[in-house]
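Presented as structure tokens, the chain that follows is alone, the form predicted alone.
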Amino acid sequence: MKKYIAIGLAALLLASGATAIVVNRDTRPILKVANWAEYIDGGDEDSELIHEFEDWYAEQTGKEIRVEYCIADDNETLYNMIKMGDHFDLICPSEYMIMKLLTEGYLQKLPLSFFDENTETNYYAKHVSPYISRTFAENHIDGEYWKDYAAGYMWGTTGFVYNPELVDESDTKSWSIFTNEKYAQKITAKNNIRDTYFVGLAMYYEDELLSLKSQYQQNQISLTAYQARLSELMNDTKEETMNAVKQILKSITGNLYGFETDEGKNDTIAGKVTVNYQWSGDGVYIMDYSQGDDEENPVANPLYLNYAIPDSVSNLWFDGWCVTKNANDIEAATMFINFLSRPDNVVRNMEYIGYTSCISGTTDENDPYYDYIYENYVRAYYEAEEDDETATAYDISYFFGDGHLLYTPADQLNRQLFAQYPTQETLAHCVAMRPFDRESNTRANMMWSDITFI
């Protein structure tokens, strides 16, 4: 109200010939950020670590920078704003989304630039995970690879959170959870077709999958035949396939609590879900906030939950910083992937968001970011106290490197850290998803609107 007043008055005082009023305007150059809600120390555009940055890249450049910050709903929602033509320097897509945007001609290459880990700044080359690095070097589409295009921000799996006390441990290891009478109306789904499509994946090919994991494990088939196998089970789009899908789906729905996308938290911590589908950043927060810890937002009947993930596969999944075609600032792009992936600003985001993180640390000891997050995060939280005598050896070195061994309590191998950090043999049967192409897309979604409206 007070601008239109403020131009209206101006209008006036011009008209009788007075002096016009000059009006303040913020004439930085603008830097626009689209991401997801509460992905970022402090939640939104008002959050301090955006502040710092726009102070942080004036005292690395001696140029001025505000970031406008956007929140995206989802995925589908990100991709129709920037097909009917909102601008954005910077993105955060997840894997699969990635992949559509850059085969259709959304994204560009970072530059050379941003890898060259002799620039003091580039704090992504330098930090990220080798498991993530090998990760997105080598998945591509079209030829096409992830590490020429995104810089990880987030990973995790998908996997089950229960209460221990009311469902049996050997129950979430299959996908047939979902149509376990024992759960009835116990036990959600997600709400969106990628999502709730790969467990319809998951339950029709399940007894290959495990026939193929047997294999694997008895050295048949090396690791990256099973992996491609894997990759094709559980993005096969045949119509023959989703139609079986889809019957699956159907059977499914009267034994759930419903499909749902947060509000499955709330209902898990408050008891009415006992067996919730999420992904493994909402598991850590579902299970830090069930059990009561945090004085001042008090849970009336604590829970202790755990996280699992089913035998045959799960999903693996990234959320990844990418530059659009018509990015107006590739320095300030860059230069802000870089700030959040300051080992100090990693851990600020970890503790504030609950999903994990890409960046590890780097393997130089005179850096000093070395293990900053594996002794400020990992070891501070998970860490097993010197009397604790079920203290377990939990080998994370393929995230962190060589040697990054952590004596943890027994009990988060079926928790928060197995959550955060899988093992190396869990994520051998994780598989990341990827686009829908036209024609499955559409029959993806007609079959989604015949699942809902049951």
The other form holds:
Amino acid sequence: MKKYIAIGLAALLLASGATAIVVNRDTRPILKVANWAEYIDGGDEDSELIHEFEDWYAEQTGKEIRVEYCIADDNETLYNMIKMGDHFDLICPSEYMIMKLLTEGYLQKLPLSFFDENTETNYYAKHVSPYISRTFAENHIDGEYWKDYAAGYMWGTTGFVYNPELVDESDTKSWSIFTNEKYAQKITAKNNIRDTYFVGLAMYYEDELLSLKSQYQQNQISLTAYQARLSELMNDTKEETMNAVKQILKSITGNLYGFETDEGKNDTIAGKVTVNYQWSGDGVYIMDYSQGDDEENPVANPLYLNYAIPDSVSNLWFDGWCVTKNANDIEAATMFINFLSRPDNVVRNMEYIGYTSCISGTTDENDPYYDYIYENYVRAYYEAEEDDETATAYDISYFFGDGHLLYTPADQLNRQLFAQYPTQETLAHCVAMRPFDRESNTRANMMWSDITFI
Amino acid sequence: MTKTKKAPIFSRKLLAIPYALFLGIFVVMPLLIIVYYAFTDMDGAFTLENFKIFFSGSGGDSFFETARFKTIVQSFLISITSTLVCLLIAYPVAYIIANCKLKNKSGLLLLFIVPMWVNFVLRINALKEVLDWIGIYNKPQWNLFNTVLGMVYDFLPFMILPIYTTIIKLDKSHLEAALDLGATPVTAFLRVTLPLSKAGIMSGISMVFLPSMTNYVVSNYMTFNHTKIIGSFIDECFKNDLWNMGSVTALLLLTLMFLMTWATGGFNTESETNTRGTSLW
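Please give the other form, namely the form predicted together with its partner chain, since only the form predicted alone has been shown so far.
Let us now look at the entire complex, which starts with that chain.
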């Protein structure tokens, strides 16, 4: 008997020893990063950019690091992972989840050294867009400002990707397009409570929102006051408002093709959906793809699609890098952000992902990356040919700094360029959504199940 | 040390340890966690509030008008229909394969099992494309039909296999005796084969019924998120930080299933002895 036990134990020891050897072969310290799928140049775990970061980090610090890159499905999954005790050093949630994690104490402030523009490798501080840094400095929750906790990665709006041959442009400017019978079974909404609640709220408050807008345009109220009021209205979770929104949303479900998350992309490209409520980055992807001019991805029926943002209000969203409270290596985490914010890497990321980076590139002429993104991305993709008679001036100075007036083919004003860099005028009526508090979260989700049940 | 009676190195008790551990960690523990969350609030204090919220109406609707109630009813309908359809298809198939004169029965059976080797999400996606091509995909009046079709498509092998294994093991002498004593083939089938294969049918039902009530991937894919079953409700609860509500729903579903199994006699061991053919009538 004892012999068998001894043999068993020996085998066990051997086995555990063997695993120890396998695990310890790579002794480099680990930086654990969580991000969305297909949200970095070259795809996910085997992204070339991540390996380049490891090399760059070693070069800069003389220390080794290994990035463990994890994919989270969505903000809610990421939140549950963190709540269940999964350890990450660096995460990339959206603005409302940043606020939720912040108020629940899962995040820590970015170190002050991260914002020092005199440090050569502080690419984020040097190259972040003035528009983003202003927005991050203005928005706060419980007295804590976004900028102290998050470094912007990608950003955008929500709007309609539509086929201009079949859809009136004017219809896409109002949220009532959802009840427009002309588009019955041809229009989609998002299959999550937050995006769809926003639609319901916008329909509920549409008249008030439009009158607010005209007050702002006639200079009766300031931009700050206008946006504060917008934010208040679009984050209204009072019970009576929710009940009214519920009735509105119930009335649109019959008109919908369906609620979708990613499925809508293919159905829009295939022409089954003619109005797709979409995040701007995916909108760019759909417009690019459905053009059918990419030889590697031919489409059966090329479509020429547009992107529009309603007149009254729309959703403004950001994904930002945050260092978690229990991060092991804050230096490596911030260096990872900086590496991804280096303008040449920004362009690589944008080309791969199709979303718009929060980084604009510096306007300091002495910087080696002076105006790099504008020159190598925006002009490369969107500048009109010299003989293009439709060429129109498009001002994106708010994002890239003064003097960035781009001459672009006129149709880009409704297409990829507009989806990637909306006008400053459009952004005035775009607001971010805050997280639901506990009570309204329960109520919202009970409501959601009632809406989606047919 | 005496060398008279050497006890086996691995006694039954010893061998049971891994299974007991497995059951404890992967069956009992999760259940306890569900019970814990069902009876606590977000701060971890004991409460019955979750049940109250579940059974109360919302936004002016009574509980019976809420989607929760309708979802439960709809899930049962889908689940019962899918199970019945599976049974109606699977029994003849299993019977025919088991009784066919072919030498290579397992080859025939394989034809029905092979689809299981392909990931079910892929199969469902393929089926979706076929329905789209026919023109009944994402049409409101077809949603329920498509959901049941998807469930049957997915779970049919789980019904065929247990029935097949029971029928193939049947003692032919019982059947021969019935025929010798003057029973018509139909009577013999109804009074001998069918009762004897009851165990297979029951196990098939239990393998199809519960999954088709909660496998929301099928209903989501087959109906473009239109048709909701109770599984999708639970999923949305957990996704949106409502673990307590999700646990309550899961617990209620579990209780309901338990009651149903109990009511249909799923817990008595009689059917098991039947398969061995020891007590026939």
